[in-house]
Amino acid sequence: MVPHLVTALNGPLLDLEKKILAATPAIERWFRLEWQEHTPPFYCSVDLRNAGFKLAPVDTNLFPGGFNNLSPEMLPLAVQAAMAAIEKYCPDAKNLLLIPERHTRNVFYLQNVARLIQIFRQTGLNVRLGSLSEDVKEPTNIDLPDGSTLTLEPLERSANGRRLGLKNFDPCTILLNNDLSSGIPKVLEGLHEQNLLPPLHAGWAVRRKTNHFAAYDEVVKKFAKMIDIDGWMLNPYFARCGEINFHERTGEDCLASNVDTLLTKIRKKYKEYGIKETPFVIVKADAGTYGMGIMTVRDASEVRDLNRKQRNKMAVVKEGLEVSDVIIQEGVHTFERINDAVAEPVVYMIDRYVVGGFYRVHAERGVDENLNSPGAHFVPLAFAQQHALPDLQAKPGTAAPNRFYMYGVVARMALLAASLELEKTDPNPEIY
């Protein structure tokens, strides 16, 4: 099932699938001259909205979680990007320690787990799951609706101190499926013999959402004007604000006049383009992730008067954390429905391949909500006819596998911005 656009493509976008269409053999030659620069996330995924007007990315995960929301189809083309990917840090790896998450008791997180190790294993790795918790003390088995087990062991430094494995086992490489928004954890640090991917900066400890997307802008001023388009229909527009404390009401000030200059500059674009929809913006946590600390907002008015349930809201996190810089987006509305439900793309990138992507759909959020909330009816689903390729004869709009196509260009730009982003917060640049 392919969900419908209820404002079917208008002008611009239609215009930017034409155009992506015709320049595809300049824009893949691009991303492969791109990837020889600069090294690609060992794994990634992308939040898109599709407005008809705009395509844009709004969020860029580098611990993605919903490997299991992904078509069984699709994962021999997983497989063969991880063989890529793993070849590039570890040609003769044998062993694999996956670090995942803490909070074991989420059956979906977990499935996701189940699902990397089934395409790691496929690579030909001996995959073990080693726990962060200080309450696994030994091997611990949690079973999986499907009939499956999971074992989660703790972890352990070498003698020497610098490397990390489990009992008997000794990896090549590590894997963190875990964002480390709660800091760094000792036992991770100081790694020098192995490879830890994504690396520690990756992570929400040091990472910031204004960093990846100064990283985006750059990289969508190359591609605009490479295919010869505005790059605002593939960006959304942005500002930050530190020193905010939303429990003592300071930072009100700078988080108003951001949201104002954006609003005007987003109504200057509607107006330009004909646009009749109503500008908002999305305020939310610089740092963190779990669609915690964010609101939709439509007027400056709006952040100077928050109640206290709604500054509660704003100012904790994933894990606790207090929450001090955030970031102003330009919100892209998402037009595209099932069963009348909002949906949004997400697209899944191992190394520089899309390895596929899903849609969110989420029966109680509006066109212009964060759709990554806690919700009945949240419905992961598989893009249907993902794998087949563009189809240039088609009538701008009116084909799935091109729309899944231009999803694919835009995330793996997203994807280099990653890379542009994790080598400038680098604290060890000498490697690149």
Contents of the next structure:
2 protein chains.
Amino acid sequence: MVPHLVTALNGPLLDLEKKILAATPAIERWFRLEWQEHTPPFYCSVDLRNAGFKLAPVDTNLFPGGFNNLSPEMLPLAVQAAMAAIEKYCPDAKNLLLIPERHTRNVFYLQNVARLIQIFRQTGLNVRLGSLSEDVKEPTNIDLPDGSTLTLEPLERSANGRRLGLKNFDPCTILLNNDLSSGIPKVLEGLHEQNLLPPLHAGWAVRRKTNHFAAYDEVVKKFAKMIDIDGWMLNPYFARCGEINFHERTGEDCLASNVDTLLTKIRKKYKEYGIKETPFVIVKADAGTYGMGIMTVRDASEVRDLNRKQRNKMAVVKEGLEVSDVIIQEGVHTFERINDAVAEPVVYMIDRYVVGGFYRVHAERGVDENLNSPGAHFVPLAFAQQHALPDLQAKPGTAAPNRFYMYGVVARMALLAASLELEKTDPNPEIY
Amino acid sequence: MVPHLVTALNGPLLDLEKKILAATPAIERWFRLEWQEHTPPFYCSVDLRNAGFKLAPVDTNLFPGGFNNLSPEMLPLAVQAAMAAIEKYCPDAKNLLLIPERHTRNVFYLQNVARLIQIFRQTGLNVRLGSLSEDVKEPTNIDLPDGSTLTLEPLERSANGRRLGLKNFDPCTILLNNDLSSGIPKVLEGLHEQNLLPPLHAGWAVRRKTNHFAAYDEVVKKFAKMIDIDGWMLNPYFARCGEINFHERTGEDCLASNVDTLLTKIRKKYKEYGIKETPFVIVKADAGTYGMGIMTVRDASEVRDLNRKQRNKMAVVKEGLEVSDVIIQEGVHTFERINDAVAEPVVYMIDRYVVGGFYRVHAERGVDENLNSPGAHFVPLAFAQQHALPDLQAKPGTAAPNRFYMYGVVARMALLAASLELEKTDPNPEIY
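What's the form predicted together with a further copy of the same chain like, now that we've got the form predicted alone?
Below is the entire complex, every chain and molecule, led by the chain shown above.
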């Protein structure tokens, strides 16, 4: 059973939902044409925030975990999308090598890996797991709560050094489900004969959030013009500060002045639309993920007065990566609630297709806090009625499928932005 | 609620289900490679018969009705498949012209049309209906039971005669949901600038069942070799008689001798596998559809002693088309039952993807009778659990998703056969 979703949708977003639904033919055609020009990332999940007056992506993950949180009813859709993706890269593929994260004791993450294996097996691929961990020196079994078993195997380069595989397993495609936060492992370098997906520069060793949101700016500009809306409705302001050192307290001026500028711009927009909420910005590492190194700021003075604990929290993200560049991003309130808990929608895509979504629900967090914090227990809640098609006749704001269509559109805009971002940041652009 | 499905699956088919599940990677890769060489029909439905010892397609419909019988949960799958199909033919498409059957008073058929419109609208197309009926001289509304309305509009050729559309509506793609039983209308001829899907030679004015089953023979031969089975398990014997005239009683000898030969071959197979059932053949028009002109024959003598009523029944099919060629096909018993009613699975595909299926359930028919007879009331019953993925661990014969996967494989074999058939019978093959 799925609890009722309580969303405080007010004027502007209802209007947006109406406009997006009415413009479905134009929107779908636009995506279709964009995908003729740009290759979508292999897979992607997008965290959205729905403030009622504004709906925006706040994180675009190119190595998505959490596929296990999608409802089983959506699996055939994922299989079908995966078939389309595989066909594009390697139509005669027999073998897929999946490289998961190293933190293999997280049962939730392992269930995600098991789900990915299930999806790709059903597309007709032999799937095996290769580990980047140096501890995996021979095939290692990990038991899952449902009684099934995952087998991690050590990676092997071929005799001529040109291919990567496992013992007696030569894959056509290597799928990373490891975001490379700790740098690009040597074993993944120089693979030109196989498809390595996503490419290495999609990993957090290279990727920057500001590049992504700069590309998203472009996408929103086109979209907003097409359906005649204020792009701000879908797009958080952002700025960047480099050469920050939280330990040594350098770069605080850049941070404070950008926070101030951003808050001023947001206040202006809030005034324009009569929004009574308190503006805030999110300061987070420009590279990295997992909800570490994230700070909610309501006034520039706050970033000048960081105590030791706060500075330590901001200084490193996953795998101990040192933070030197930060993105300062307009905060988007979350006004979706399931019962009394704050809920943040996450949309999953494979190739150019939305294959499902769920709510990250957190009872103990505020509307302006990050819900994806380490160790935070969130409840994944598969979108209800996500299999239903949008209903143009429904009263705006009342039909879940209409809301999810809007979420799917915004998530695909972030997907398109990721595609542009990867093109622009490709170290070997000539290979396209 | 979906009633429990009672299927008398015995030895050979359980074994087949096991083999097909185990060979999933090889099967899916094979399809993937075949679709690199051959273009699937735009859409297709396949009637299957499951005899427990044998599973075979008995009818491959290239202008499928009945999309309204699929469960709503499967709609996103249909939308996603339709997106892939549209992208292939006309990526910048805005407008789709759908040409339905002429018999517009059939509410069930009209609901199918409404469902097709819903699917294609969600892919981002403006969809309008063009009528082949001469009675439609201006936009004509038809009300549906759910309160919605379909509007039929008269077809119009463009001023230069090169394009087909409606008033103020110039489509990139024209989708036929009319099987052209009554011949190829002049208004559809000579359209070289637009995609006419399926092509005209897929209509019953040109198409022959024997061409389809000859192509299916080829497909089964490859498949049977790949997974090491007797192709007969999936393939009904057939033969053809031309120059039949039921009214004048000519061609009876050809019919009787072919019936006899076929029954002898079937008896031999039944003996080989220890099958106790009584063999039978189906005699039906080589062109045409709608379950008219179909006869169940258990002995050659039966086709020599047709009474006036039987001859009249066989002599014409839909739209008064005269029958001169017949296909004599090995009958496949239907041993699937829902409660006590005989059930025949029908699988729906768009492009190369299975998008759903249902059972045609008929309480008053025998296991060796055609269930798709005119006026017969059948209950469409969406496959239960069709959204679940196959489970290799399940005991053979117990898991519905495994059964449906097998059905999807056999249906896609018929789809591939239709693709080969259309290539071979294309009057303008150079355009490929």
